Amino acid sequence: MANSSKRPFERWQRVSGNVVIAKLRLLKVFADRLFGDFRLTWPQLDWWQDATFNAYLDRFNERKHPNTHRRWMVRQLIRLTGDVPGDTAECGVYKGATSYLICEANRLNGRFKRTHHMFDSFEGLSEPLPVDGGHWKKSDLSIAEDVVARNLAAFEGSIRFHKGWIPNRFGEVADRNFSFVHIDVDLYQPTLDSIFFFYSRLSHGAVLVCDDYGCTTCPGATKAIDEFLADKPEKMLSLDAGGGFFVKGCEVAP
């Protein structure tokens, strides 16, 4: 027989449930009025209530925003690398959010003393192609560099910055090995040119992330990306919130 003090908890939680299913149908009929065939997530998840990661989400007053789902999949990529030799990198670095989880890894990992290198112009995008679209425009998501400089204060001695426009100061670490490559410059040229230096450079087993894979205001970086890979064994695994990653030397199906 069934334990009767469990029923009133089974009840509610029925209960509950059917309350969660009934606001997300309204949300739906909101959504679909003003984005069309708009795909909500269920709550659900209990890395929304992870205390760490809300800290740092709140730092970069992120918690509400669309890329939370991006920001953890970086969490979670790093973690293969923890084996894995080499420095981290990050073309296109904004407020430096990406970096600072970047960084945090590599603090807590004791294994291997890592340098983060951070390359972007800090004027914004460079000047969009045909093949990007019309989403973006040139000096679209500028920042300064001091900003970043404040925002990973705490990993000071660890980074570097290469400010410039890519590809012109990627010589400076022709010499490196990394474990770990976040890409996420939006446009074909500069996303090309990043994959093209970085991939000779990746450690067996290192992980690149393209923040801009599959996204449809980035067609050019979309397209780079799968140019560039179309002669190697290793595919980009397109991640469900946007975005997308490969392992160095795991090779997969097109």
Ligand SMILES: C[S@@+](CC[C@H](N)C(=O)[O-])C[C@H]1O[C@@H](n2cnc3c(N)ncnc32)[C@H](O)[C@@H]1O
Contents of the next structure:
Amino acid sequence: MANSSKRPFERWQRVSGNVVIAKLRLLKVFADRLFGDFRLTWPQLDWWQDATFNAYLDRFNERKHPNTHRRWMVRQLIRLTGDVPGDTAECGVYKGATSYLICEANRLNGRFKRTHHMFDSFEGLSEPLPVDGGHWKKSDLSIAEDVVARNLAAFEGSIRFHKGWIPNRFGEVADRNFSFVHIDVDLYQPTLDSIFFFYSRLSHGAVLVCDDYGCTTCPGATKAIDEFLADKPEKMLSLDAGGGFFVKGCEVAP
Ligand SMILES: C[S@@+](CC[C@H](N)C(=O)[O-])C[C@H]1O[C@@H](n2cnc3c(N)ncnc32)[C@H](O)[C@@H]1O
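Counterpart to the form predicted alone, namely the form predicted in complex with the named molecule:
Full complex below, order starting with the chain above.
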């Protein structure tokens, strides 16, 4: 009885699964024409229907943006640090979308009262070096500090802006330890300066994410991280949608 009542649902699941496969095949024909070897994602992902997360994406007008996978991953990775003492930081803030996620997690954390520190020129990127390739130019991704302050107004009192060229303002947090650090400055030199400064200040179990790691648009950022970690026990775990992370104190095979 129970089995026969389940059958129509199972049949419907099978049919709708085949429809999804047919649609993906069609999409792949177009995607391959446009990009060569393009790899699609299964659309049956429950996080695509997560109302809270979608509301967050809408706040930054990002629901249809290719960054959504990385936003979701950051939201998951922060959860590893619930019991890790320390403040949080972001190097390269732009409109504040990732800082918003970090601040939300800080607010929900009942154990620690954390301050979130944000480092950005608010004048866009610094001058790329030859190692950075040709994708970026100076002043790209420039945004005014007051726009970001408005985006993060809900967290006033627990956030600090450190406007300036990295690493000039790092000294202001030299006495702090950190539970979560997000590096997203696209280029070799500020990525190297950021990991150099924050690595020794990460608490045991802290997570460091580099948004640009493994992205072919940011070869300098990937190189900076790999060079710095070459003699450290931690190595970057490269994520499928771009970006990477390590956990302080967690040894990883090269
Ligand atoms: C890709 S955006 C950051 C995006 C942001 N993390 C997010 O999640 O939306 C890069 C940011 O890095 C900043 N930036 C790049 N190079 C910098 C440098 N040398 N010093 C300070 N800020 C820098 C830019 O101003 C820009 O806001």
